[in-house]
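One chain comes next, on its own, written out as structure tokens in the form predicted alone.
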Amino acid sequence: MGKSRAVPGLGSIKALTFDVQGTCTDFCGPLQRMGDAVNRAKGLSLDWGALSAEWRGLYRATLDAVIAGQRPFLRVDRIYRETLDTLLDRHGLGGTFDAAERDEMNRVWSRLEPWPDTVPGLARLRRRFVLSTLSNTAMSTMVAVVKHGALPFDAVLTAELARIYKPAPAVYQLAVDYLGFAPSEIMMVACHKYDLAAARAFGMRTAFVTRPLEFGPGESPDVAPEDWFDVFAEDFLDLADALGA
């Protein structure tokens, strides 16, 4: 369905849970700035746009292996650190960065920047709803991201508490267990359709928020509306309008 205002039939919603990486925060900008700083410090001319995309792909493959039971549970911050080693070795950079430098590079995931509409949109939504993160990110990383961006959440929940990752139902169950509401009283907010599809199958309501710059300029993420979304919004301010907040 198209962009909505004061969408009817959603009066029972009491809480909103949010994907964070991509939906609430920009990761491409911080990754590019980190890469630029690395290039200056090391006298390199690496294409960090391409390297970042490859790093995220390695992370996703490892995450999927954990979800499939092919690997034991591993926190996301450790997955990113492990795949950073793989990335550097793959490009012949294994001897260029020591362990401390790699650890510092990996901390970029704790310093993601909110989109311009994120904080004002959350502030409006919080006046009416309980707000919580519901992210695959590690708890310590999520706390750092929330503090760094001054994100006004009431609760911080991540998949680490369930020791499995979205789209496993156990992750969405965290919102029910920790927030104290039924699935139908909780709306999942994300810019990723797989996340919303899993939340909907669990019994939650869904809001898709477009993030056309999630992967940086020149990329084309899937931001097309679907008729199964409860709300389709351009950003968090539009979402607040749609929910009457």
Contents of the next structure:
Number of protein chains: 2
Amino acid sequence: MGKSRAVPGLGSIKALTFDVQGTCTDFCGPLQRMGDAVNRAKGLSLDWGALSAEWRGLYRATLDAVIAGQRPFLRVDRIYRETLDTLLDRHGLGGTFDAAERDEMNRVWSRLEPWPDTVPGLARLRRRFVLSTLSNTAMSTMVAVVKHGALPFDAVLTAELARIYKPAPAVYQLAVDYLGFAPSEIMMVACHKYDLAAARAFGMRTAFVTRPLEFGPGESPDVAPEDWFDVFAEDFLDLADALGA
Amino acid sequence: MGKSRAVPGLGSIKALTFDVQGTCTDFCGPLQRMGDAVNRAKGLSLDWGALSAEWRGLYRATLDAVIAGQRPFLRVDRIYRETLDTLLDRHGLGGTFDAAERDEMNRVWSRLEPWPDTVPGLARLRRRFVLSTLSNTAMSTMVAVVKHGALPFDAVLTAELARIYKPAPAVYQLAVDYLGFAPSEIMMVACHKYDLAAARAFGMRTAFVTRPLEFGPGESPDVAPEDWFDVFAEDFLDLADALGA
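Moving from the form predicted alone, what structure would you give for the form predicted together with a further copy of the same chain?
Below, the chain from earlier opens the complete complex, with every other chain and molecule after it.
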């Protein structure tokens, strides 16, 4: 991994907005632990790594349908809940889990775990910048994740407030309206290039943070640098170094 | 002052929502310091205690007009800015301050100072409850106040998200929708009875916190207990005691 490479002109940055699922937190670990608990409770030997990947794929397809206007706005927690039903039906597990058990399984998305550098990195960055979430997650899920991980943000903003999802510009506009800074004074931090590309098109600065373990140890997400990133950082501590925080 | 008097049934509370201006923070001190600085800079000897009270009265009248539907929704920071113009004109000071100076004067509402018990009280309460602002202030002003005072909230919610003001039920509904709890699981904390009366009518629990110095040392705000408060507390430390936090 290369060291962070800060570019000139970052002195005007006042606020950092963060993608959360993947960028600030690990979801694979919590999903695996949820799956292990379910297998034990039900005497099953399901492969929850594969099931989780399939669940996330179903979620992504529904989210994309909302973004494309093919479906009305639906909160992320309800998309996950609906696609969990689909997932279980597909695998002949429709009769194995009642509604309360499915609700509890779905709450795994509120128990995401911060990466080891997340809290110390945010604490350093917070001394210098206003920090906010800018996630596609539901507001109540995001508040639960922030509380669960004791993530030191100054504000919690999610796409639910715009009733449309990233990469729609209306989501990035939330940061302008509710944090009170111009786009050029705000830096979007994410481990996903589509998110940063949209933030950049909106006029925000961008920081890519590598999360090579986002999809688990066996996967290889795209963590290659791009020449249009303002900052490329290995983790939040490296980001704090790059921004002088 | 009496000690706090907790009532039974508070064990179901999951989240506390806080009025901020007055309840969490002092505005008289910052207004007085702003006025002193203005007097020095301009060689004036204006009575900023009296001017501030008049400014707040003009603000309240405009806010009430918005609540009554006589004016379209206008953000609190813009109401203060508009009524500052009115105030200065009334006192023959229209030519004394340019727009940039007025903008700077208006930013006093972003520099409110936490009461001495506010941060330690919130820190204790946060270990047990989800804490959120629920203020009439603009979101960007609230984020600035939270940042300025290092107030340890889990979420920042303000009436701007509902585009109507307390005591309208839609503002209390924000806490239900965005924190994810039922009204009966949420306790509104304020030093203003109208706010708690509306929260109670909405189904929330209520905690009154006395702020006898809200309007300065010479004033006597209504800090008398009422039998319908769930908790009556002298300050946030007393509130933490009452809630076992």
